[in-house]
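As a starting point, one isolated chain is supplied in structure tokens, in the form predicted on its own.
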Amino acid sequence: MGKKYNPYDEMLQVLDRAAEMLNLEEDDYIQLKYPERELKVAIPLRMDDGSIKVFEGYRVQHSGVRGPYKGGMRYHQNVDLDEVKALAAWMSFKCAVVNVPYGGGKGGVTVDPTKLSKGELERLTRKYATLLYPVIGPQVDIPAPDVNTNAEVMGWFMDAYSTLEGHLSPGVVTGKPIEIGGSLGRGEATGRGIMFVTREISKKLNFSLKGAKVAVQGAGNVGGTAAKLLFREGCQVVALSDVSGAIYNEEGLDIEEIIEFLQAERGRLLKDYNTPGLSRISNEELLTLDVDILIPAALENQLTADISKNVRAKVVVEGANGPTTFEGDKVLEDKGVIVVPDILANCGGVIVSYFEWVQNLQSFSWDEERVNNQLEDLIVKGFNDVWNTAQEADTTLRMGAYMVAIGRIVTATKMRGLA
């Protein structure tokens, strides 16, 4: 039986490999090996028929050296203590890659919403906040949406605080709906940056997004608006996946019309859609296509080392948090598949939760092409500020992105005083 995966074991190998590149004694850089603060608490949770329910949940607070902690919160089935803890880490270098002033945050509930009513959800969110209420706040952590919660989630989530403190305080929490502080552009402000690096690694390497092959990992929020964003551009996504299963069409899939079928309604999946000419094919078969340019945007440790090794994308963009595990993306180094790491492709999400927490602090709205320029201005700024030091450093972008990350963070340590 092969080691189990811990996705925070993985992150603690990729940053002691940029440590030592950037040729920092361990002393430099210790501190992010720990997270500062682990929080578990014990959620109980009256169900519809009456019983009482108990759900674990965590709030990791990783590092807060650069600002507050900042960070999605997820309700999975398999949400455990070293996902959140990685997911939080993750978030600290992904805010020092773009140079937003934050810190690294992340929270996670052990449930499968679909098993809950939206009562139950609704209770479990109030009562999550209640339970966190001591460590968040606008200057100290500020949640956002992740898998499985969105803005309705958000909305709970920020009044039960609100409540709290006896007044209303939009900024705990950004990505909620616009009518109570969200900010317009954040909903595909994930995809959206997913599809600015894309474009900027396809401008590096060369070749036109004009007829690039795409596959897409995920059909939800990041891969489902990537998907569509690529489409306009001119790409031709072949194959897309979500929790049903994968779809494919070698001539390409028209997502625009995927995308309005699975939002029309509640709870449609792609093992609902069908049109001539589609195949189905297996989340492997999906991750292995001959294509141009391959999106995981789904869940973390997908292009393992098996799977790797018969990946045959050119480039690969990753949207989700951790997709390719440290020993796959060896495989892929030594393949020379170009890799643009999660930390610096999937950050638009946080970005423009930047934006949203400055307008909720200023009181004052942006209208949506002032938030989608300024998040394609700081996304192609991390781009290059990765893409120059990796070729600096004649390394992988992932560890270019790690490089600056860990610069900025260790360096505001030190002025800080703290080291």
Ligand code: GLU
Given for the second form:
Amino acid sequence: MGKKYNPYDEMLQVLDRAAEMLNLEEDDYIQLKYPERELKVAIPLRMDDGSIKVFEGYRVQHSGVRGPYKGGMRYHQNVDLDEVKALAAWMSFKCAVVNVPYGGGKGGVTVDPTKLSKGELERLTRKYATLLYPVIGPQVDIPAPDVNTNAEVMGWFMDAYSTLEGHLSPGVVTGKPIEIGGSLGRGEATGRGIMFVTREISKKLNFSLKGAKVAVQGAGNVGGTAAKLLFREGCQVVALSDVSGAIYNEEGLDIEEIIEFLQAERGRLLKDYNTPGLSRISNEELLTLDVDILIPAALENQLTADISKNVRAKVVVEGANGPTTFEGDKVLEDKGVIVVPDILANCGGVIVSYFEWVQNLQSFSWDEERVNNQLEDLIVKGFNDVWNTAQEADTTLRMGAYMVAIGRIVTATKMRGLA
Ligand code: GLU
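Beyond the form predicted on its own, can we have the form predicted together with this ligand?
So here's everything in the complex, that chain up top.
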């Protein structure tokens, strides 16, 4: 209490708890407490007015035990080393939960991209790629989109890397535009994965998605797509938010119309959207609405202990990485709120990134149906592994997910050995 939120410390607490439940000795998993590599870079950027600004960026490679480092890169004014370290560790666990052959990494630049022109954003991305060049590559470390980065940014990143290599190298990043090696289905993959796990948890808890009340925090690639796909499944999405605030309609929002509105122009926000029957609520009000399903799909540190006390949702499906704090999680557990944890719920993105990478390595493309079906297979299998582990150990789905993930990483570590 009163201590500054540090996502890396939060990760360590969860890790220790799961290791204890697996009866691990500290020696078995101590390596997971330390990222294998942490790189900090200074990115000089020529601004449109001719001046030069320097932005700080990071790439953290947490664990490479199970495969190349994998994970997104975010552009946000609050990015710092502890955040990137935590996000990198969560990627190691995420890839292990669904058993894709990757380790975990993450990158970020401390910048508010809404303050940059498109040209500045492109130059920043190219310079960042150049600075990361010595430590990334299709067999080494493969970035992808995350908060405030998208397919266009991945295209620039890939081009900068390919130029240095001297040949086209699409497998160095995932989440690219389709025309230059991106995968069909990657754009919607994280949201689609959330829809699948929400459907699976509703089956286990015996409630129907038809008419289930849902609140979604975040209207970007993750929250917006999850809201849209759940809306199509018959859910009543009563609230949605973005950086400009939250909108609410107890009869349900027309999500298709809202997403179309937001995507029509770069920079459009929910504050610009209006329709009869809509009211505006605060972020805290959204998180504590009386709904069946709450989907925090924005940033970490949202469901703190204080907010969690007032959460009325039956189920929380974590679209964001780390939206619930360690203390918040305890409060939800005590209240009997079922939490489908981030490292399972939002792994649809990295699953389809894996498919994209496989397609790149084989110079072969899959149709969208194959992508979506294989995504469903992998995420449902991951869900069942987590559910069964949690049931057997009589614990939460978060602990179940960490037990599956850590078990796999520790086994691989032992098999590889330490000289
Ligand atoms: N940034 C996404 C995540 O946090 C996707 C990572 C990836 O596709 O590599 O899972």
